[in-house]
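Take a look at this single chain in structure tokens; it is the form predicted on its own.
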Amino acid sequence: MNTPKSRTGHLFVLEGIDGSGKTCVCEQLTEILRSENYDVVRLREPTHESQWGKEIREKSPGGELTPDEELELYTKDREWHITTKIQPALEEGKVVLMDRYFFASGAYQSTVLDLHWREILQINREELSAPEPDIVFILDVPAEIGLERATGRSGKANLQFEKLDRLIRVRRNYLEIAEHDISNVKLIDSLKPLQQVIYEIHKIIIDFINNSKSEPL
């Protein structure tokens, strides 16, 4: 496992159900940290670059992926992402902000497969050697509000993921991950005003970076 202590960069992950606000928070946090002279790389999953990420983005709006296809495409996309983007950025000492990571696979794919979220996270950690985040921020909102926000942006739902019954189960998985996973997870109330959420996460990130500088090697 690629642990935080074995690298010079920092990895912070924003997770949450559709409509939790993570993408907007990630965008604004990137701008703030860059204005403070941090060397920030903003990444998101599924990617826009790999053939597997493109296939997810092409087929998921119409709900065209089977559960097995969904997991396979995310796994291949993430393997590519780790090798070409995440790991190099961490080795170069950059601050990596991620909009979704393998915790999303655990939360989402376990709702349609006969796999517990723990098993999916373990696959990513052991088989993909996925770098472990310094902090995972789970932005939490009720499923009904998340769906309302997500569909309100475009006027229509992503039929693969933006279904109320699925989002209810996904949120439950995220809450279980926050309580029981081995990662350093911070649960954030995303019903708060956007700027308050951004301020809270920014403070935690800055405190973490500053404290890591003062720790003995």
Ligand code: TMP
Given for the second form:
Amino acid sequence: MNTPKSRTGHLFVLEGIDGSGKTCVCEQLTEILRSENYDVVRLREPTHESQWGKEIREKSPGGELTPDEELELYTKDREWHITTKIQPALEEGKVVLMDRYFFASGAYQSTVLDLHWREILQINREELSAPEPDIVFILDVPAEIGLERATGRSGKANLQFEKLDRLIRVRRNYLEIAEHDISNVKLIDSLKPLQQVIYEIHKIIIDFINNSKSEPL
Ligand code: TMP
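Same protein, different state: after the form predicted on its own, show the form predicted together with the ligand.
Entire complex below, previous chain first.
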């Protein structure tokens, strides 16, 4: 696992299908942890900063990229993110909260490519030396609820059906990752009220940080 000695910070990742509530949870958790004097860096992928992140955000919604091009851009964007943001923050002892990370590539890109999520995670771990999170929280909601929360009920019926079909497969991948991946994954029921979800994740994070302080060097 990629946990170099120079890493004194903590890496917590929020994942889930579109409409799972992770962005809202991430924003509010950041505020709470900062009010408790934790030095928090909130990051999200795809980034808004690198040329690759910008290209994904511009072209992906309009379907201008092939699945192979998308995977390549997500990977390049992540490589940039690791080197310029994630690794330095961890070396400076910060608490890094990420809204999506390489688990998203595994869950999403494997639905449109002839690659298993396991292979995509392996590429990130081996070729990018992506730092391993301390905890990955997968916020779980049924695909129908996620789609409704993310897009409302509007839109053409056949397009909605395609999106639903994809989200069902993405959710299945996340559930498999929660069960079988080597990472420390906590599956969170995100149908619960938002404040309860935040309370649960906050408690797990604080307990983890406190326990790691008491571990012998
Ligand atoms: P967002 O809703 O969290 O802003 O993410 C935008 C979309 O990007 C979302 O539909 C999932 C997708 N995505 C991937 O397909 N692969 C990835 O590696 C990442 C980081 C995001």
